[in-house]
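Consider the single chain below, provided in structure tokens and representing the form predicted on its own.
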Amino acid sequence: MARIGIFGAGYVGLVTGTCFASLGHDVVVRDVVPEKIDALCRGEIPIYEPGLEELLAANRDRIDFTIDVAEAIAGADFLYVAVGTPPTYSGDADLSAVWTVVEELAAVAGSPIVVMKSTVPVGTGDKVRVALDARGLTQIGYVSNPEFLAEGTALRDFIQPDRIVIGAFDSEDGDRVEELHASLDAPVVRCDVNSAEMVKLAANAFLSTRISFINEIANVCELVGADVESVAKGVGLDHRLGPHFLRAGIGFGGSCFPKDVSALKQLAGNSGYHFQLLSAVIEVNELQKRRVIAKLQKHLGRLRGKTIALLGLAFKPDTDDLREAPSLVIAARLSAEGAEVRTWDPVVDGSDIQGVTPCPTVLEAVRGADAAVIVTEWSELAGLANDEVREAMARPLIVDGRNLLDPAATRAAGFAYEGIGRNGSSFETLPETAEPELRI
């Protein structure tokens, strides 16, 4: 069995260095947060996966978690890169983390395999490739072997992948790589440095423009009275395009999808060419956010004063995740707006919110609230439409961003309701004095 080295306690650092231990590896995850591993060593899990504890637990004696540097490289034949690489006001990767990690390898002895984990840009590894050689570290391998792994199902996308994609510059360092999978029943990918780099954002690229061209028919379907959910189905059922990722709502979010669609869409623009079509992906996706205002505003009119719980915070159920929450940007708006927003997620407290109201339980929410909206499609949230909050709201108006109720169902039950992409309630009458502002 191997001895693997991880810099990044983060999310991908921490799913790959557990599914690892699983499989028999011994792991050491450093940070440089030192609550964070300290909390680690104490079996404090600071991210939200289901599963991740108990696995973890279960192969304790096989992981270790350290701040030092040396302990992490110490005889380790594989070191894994981690960290994160946010994106920057220009839109670019930020690399400093992964500068940082080579910087420190300067001390490595023997002759480990780099394996990049971040999302990077196209030609990382040939620029760490030249300055590992450059510090006359040329007995270190280099591969390029992208993550993908979707919050909420981490543990079974890294155990049942669908495929693993290998770059390397010496095939040798990618047979070690692919031996290191050896267990895991997936197909490889082998390729260059720079395909493997380029896979994991045309793959998240790809997934990103699905989303939005669903929500674009979805906006249509509203306006000529078709129901998005039956054209998804029946367009989902040719083999040639499949169902995945044709669910209309109010967008996408988290740490992958906006920031590798724009880091594709400037390292194209870098490259002298200018990719038009992932303009228009973001900015449907920006847009499909604020039209949740809109739907409130054609029952409520001018949303000053009003009462709105929005149900759901992270950016999909099963994380805690709020990198580019879409409930981020809707509070915002609604704050904007002038109404009272009191919020409800059964994993993220929402304190550090501004503006919002955090409650304990969904019918604290929408108690005496003129709508409840649902951002994110928590299981919990699959009964909202029933007596006792109907009762409980002021005006039962339940704007579903996800399209997870019913909507026949939900509006025999006594709500008004809004979906997306599916024909609404007929509209409130509103008092003269109160005209509905459209804006998004």
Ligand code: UDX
Given for the second form:
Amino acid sequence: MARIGIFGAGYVGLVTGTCFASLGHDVVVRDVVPEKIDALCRGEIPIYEPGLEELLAANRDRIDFTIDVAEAIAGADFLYVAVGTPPTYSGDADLSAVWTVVEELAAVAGSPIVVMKSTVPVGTGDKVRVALDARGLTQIGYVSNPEFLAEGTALRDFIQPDRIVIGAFDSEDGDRVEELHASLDAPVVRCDVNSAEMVKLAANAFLSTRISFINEIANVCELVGADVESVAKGVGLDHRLGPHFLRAGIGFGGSCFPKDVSALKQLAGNSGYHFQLLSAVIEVNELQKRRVIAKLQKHLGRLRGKTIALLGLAFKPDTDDLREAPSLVIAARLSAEGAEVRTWDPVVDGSDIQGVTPCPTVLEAVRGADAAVIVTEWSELAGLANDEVREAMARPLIVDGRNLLDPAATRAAGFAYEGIGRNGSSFETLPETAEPELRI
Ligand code: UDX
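Same protein, different condition: the form predicted on its own was shown, now please give the form predicted together with the ligand.
The next block holds the full complex; its first chain is the one shown before.
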């Protein structure tokens, strides 16, 4: 069994560390935030990820948490880098946390392999290799092993990955990282470091492109009287296309897609190539969030003084992550229009979001509201179209940003219903009194 040091106790570091511990390895996770490490030592997980707390508790004897670099690197066979690489002002990835870790490796005595899990621009591995060599650390190996876990299903994604991508300068280093995953049943892609780095960016950019594509199809469906749910089903059954990531909605968010699409676009631009397609993917995604405002105006006219309940804040269900969540843009736009915004989310408390009133229950959020907007498809919202909710609302209007509800059943339950790209969700059926301001 190997000894694994992990830099970064975020989603990737905690899931990777806990899963490796569950495979029988000895793990030390190191983070720079003492409060986070104190909480982890007490068995408290600072993020919401289904199953993680239980898996950690079951493997607690094989995983330690520390703020001390020396503890993480002592005797380590592998040193995983799982620190954040958030976007900078320019849209490039901010690699300062990665470089801090590289500086800290100066204290390494043995010959561990550094495994880069963080999403980094293509060429980063080359630069790290040069930096390590320049410090006389030629005995340290370097492997790019990008992470593909999705929040909410992270444990399953680790244990049953679609593939494991390993990019190495030295094939023996690659072999050792491959061996670490020997008990997992997944195809392994072995390649050079640059290509491994590019796989991650390309995969996320491609998935984001599919979402923006289906969202544009949805917008056209609204104009021509088609239903995007049927269209996506029909399209997705083509084996060359597949059914995944064709759910129309209010756009993608989260810690990866927005940042990685932007990072790939900037990487291409910095290398002299204008990646036009990704510019469109980003723009479509921004407009998609704002279309909710137009849908509300279609029914309510001016939003000043209206009360809107935003149901769901997290960027997707089964996570407490608010990074780049569409809810933030929609809440800010509604406030700017003069609406009173109430929010409900089963895990995100919402009190840090400016200008909104968080409510503990769905019923409290919708009481007296002029509209309810489904922002995140939490399973708790599947039964939203009920008598209690209808009677509590000032106007029984549901804007379903995730196509969670059945339009016919919702209308039969006495609600006005707007989905995304569904029959009857067209902007062409504007009521005359609505004073619409169709700004998207
Ligand atoms: C994503 C990638 O899936 C993962 O491989 C990578 O490592 C990190 O980024 P994550 O951000 O956790 O994972 O969530 P994901 O389930 O991929 O959803 C991303 C966003 O796209 C969410 O806002 C989701 O609502 C949206 N989405 C997804 C759609 O709008 N439609 C879809 O069909 C799928």
